[in-house]
Amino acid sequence: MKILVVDDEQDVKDLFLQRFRKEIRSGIVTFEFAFSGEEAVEFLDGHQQEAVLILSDINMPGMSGLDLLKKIKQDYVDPPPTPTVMMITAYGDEENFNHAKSLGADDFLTKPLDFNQLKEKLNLTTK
């Protein structure tokens, strides 16, 4: 499973990095990294069939994570699949939510994320 992940902090690329380390190794998951709206598009248009999912954040300058959700669900749906998209945010509050929701987010994740919830929607918790 390939998965883009898209936020304006760069710290987080190690976390990720480090959080699914195991998974990474044994070849489960691999990740690529866009730090801004506009990067992920840039990814998105050269490797369209690659990412399975998407996580981005939503408050990012430029191009926001609802921005470029919208984009995502109105341009990226031919060929098939279009990809699932998580929206990741600091802010846990109702109005994201449901403006997310409506253009089409798959999930929703409150920031500090929690890597093992994360993993049980990916399902990639052993038992």
Second form
Amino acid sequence: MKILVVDDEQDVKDLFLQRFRKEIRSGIVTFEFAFSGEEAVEFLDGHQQEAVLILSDINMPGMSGLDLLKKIKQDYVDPPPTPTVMMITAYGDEENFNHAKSLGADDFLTKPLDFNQLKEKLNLTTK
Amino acid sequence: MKIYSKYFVLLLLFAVNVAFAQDREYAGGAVKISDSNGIKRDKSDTLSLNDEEKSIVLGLKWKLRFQDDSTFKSATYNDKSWKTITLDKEYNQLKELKSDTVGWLRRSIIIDSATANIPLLFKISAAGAYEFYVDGKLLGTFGKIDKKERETLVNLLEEQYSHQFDAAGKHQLAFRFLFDHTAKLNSNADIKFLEVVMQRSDHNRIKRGYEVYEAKGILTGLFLLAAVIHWFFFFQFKTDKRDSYNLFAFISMLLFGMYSYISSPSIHTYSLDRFVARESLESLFFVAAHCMLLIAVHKYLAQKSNKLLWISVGVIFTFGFICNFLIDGQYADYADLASIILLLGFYTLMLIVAKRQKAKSIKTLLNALLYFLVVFSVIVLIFITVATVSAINGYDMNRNLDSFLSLFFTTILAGPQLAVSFAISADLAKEFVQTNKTLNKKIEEIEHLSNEKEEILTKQNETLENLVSQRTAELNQTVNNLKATQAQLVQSEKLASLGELTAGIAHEIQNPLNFVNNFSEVSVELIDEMNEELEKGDLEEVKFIATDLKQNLEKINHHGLRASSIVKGMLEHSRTSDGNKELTDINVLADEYLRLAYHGLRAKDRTFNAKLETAFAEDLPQVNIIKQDIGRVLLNIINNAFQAVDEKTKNQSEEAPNKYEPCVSVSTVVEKNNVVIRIKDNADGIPDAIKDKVFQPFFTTKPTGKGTGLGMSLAYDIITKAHNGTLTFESENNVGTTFVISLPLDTKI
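To test you: the structure above is the form predicted on its own. What is the structure of the form predicted together with its partner chain?
Let's see the whole complex now, leading with the same chain.
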């Protein structure tokens, strides 16, 4: 399973790589990282079929996570399946959550990230 | 009653005067004083001149004949058939001498032995030409006896001829003459056909008539002086209509002066016509002067009715005219005196009328009368005393009479006029003095008042100063209050912006916390793994994990520091500025606040998004600034930019969604020794109407309660005052706004 992580924080890459080191080693998941919405779009244009799951931060300069979500849910419907998009944000409030939901977000995670929870959800979603 | 008693005294004295004048008749038969006083008359046949009797007037017992024969001069010629005539009379009274033919006058005298052998003088004045013979010998001539070319002269003073009789006894005087009989002299003229005086040549008696002339000379001076005084007063008081009396008094005094002047001739000989003209002018001046004086008095009394004045002037003028020009008789001699009496009479009458009308100026004029009467009385008293003493002691007082009479008549002739003039002048002088005194008093009062005012002013000044200092103190208090309020406002502005930032800050802290938590958790897992690998003995893997662990710990440390720096920044932002400048990297600062502002807005409004562009100059020199103040400025401007683009986004999203890409860019650059920070948005721009107000305190476009309106004002103060920089903006409608902060690089502390 290929997961695209979109966050403007560089250290997210190291964090994910360490947190999922076992899964990566066992070849269950592979990660790709984009450090802005624009970079994510660029990657998706090149590897549309590869990314199954997209984890995106909402608060990013320029194209925000919500914009990215909107774009993905509108532009990458064909050919299906539409990638699963999980939004990550530091603001765990309902308004943000509902907005993301209305744009078609498949799930909603708050910072600081609970990786155990995330792994559970990944297992769920991959089923 | 007092005034009436004054009138009474006045009238009494005039009665005395008139009586005296008539009493004087015996001496010369005329008002003129010059022909009899102090000179012995030839009443006895034998003429004797000695130490006591030094001169004799030869006026009686002359023989007259109008026939020309040279034998008439002879001492031996018998003139018993000739007409006897007295020469003492005046021109107008001697009709016998009025003839156009040459005539002769003879007089025989008897000289006593004492008179013979002493040098004698014959003093002769005549109204015509003559030849004078003594004992048949020609002693002197005057004029030219020529009917056709006769030059009629009048010898006003006298010709003198020296002679000494060789023996006592009978001697013969004879005149061959041609007198002027055609002259129509005014009745007052002081002219005789012929006057002969014989005197001892050692008799130094002054010439006949000189007393009068001298007195008149003095009078001329007095009158002219009075005239000058009135002229002066007239010009001084020209503005006051009432004071035209000074003009008339001036004219009157001038006329009197002229009268006095021409009635005291300085030369001996006149032509008779000229003499007549002079006499007429003299009389005219005299009368006119009186009339003018009355007018002056009238004006002085400020009488409304002119009736009395015109009657007075009319009477005096008519009377004078009649006396001087019409009546050809002996009463003519009284004309001058009568004029004076008339004048005084009318004067008194005017005063009485004025008194009834309660005119104000009466007192002065009454004083005038009193002055005159006092002087007059003194003279009369002296005269009477001297006369009495002379009579008791048996002296012939004729020798002193001249001076007294001269003084006496001069006083009568000129006294009242001068008295009036001087009284008025004195009154005016008194007024001057009074005015002067009043003025001085006024000046003193004014000085006093000004002193008082000065005191009042000083007091007021003190009061004002007190008030001012009081007000200043109050103002200072108010200013202090304002400063305190301002400080509070600034604080609340800070708190407000802090509130805005809270969400952003929370997000900013969440991110590092995310890493701290996760990296520490994963590190625990890594240590477990490492232990497993150690038991397995796979040291390569252990080393690999240890490297990761070290890296993680570094990251934890890094993000912990990051969180603490954010907290520190937040604290710095809310803390009151201590004003300490420190060298700061503007790029870092700008980036930090850009993020803070962005996340702040994002925290509040999830839908908000904007493209952030940064163009930071590489190798930007550090600038000496108060960090939190400049940070606040950046935050303020960036916040405004975000809000502007957000607003535009929301307004446009319905009609043409996605067409507008909100963008805020921050750039730094070094320009001319300044670090310039540009914060640019692509919103609608600032409307022209509020461009001027952007930096004004309490100006805000936000809804009430949402903004203090101090943000931009404080920003402006921070940049321009505290950092000596500039804060400007450029804004174009529908294009955007760029705020430009310029901070000088060489700012020293």
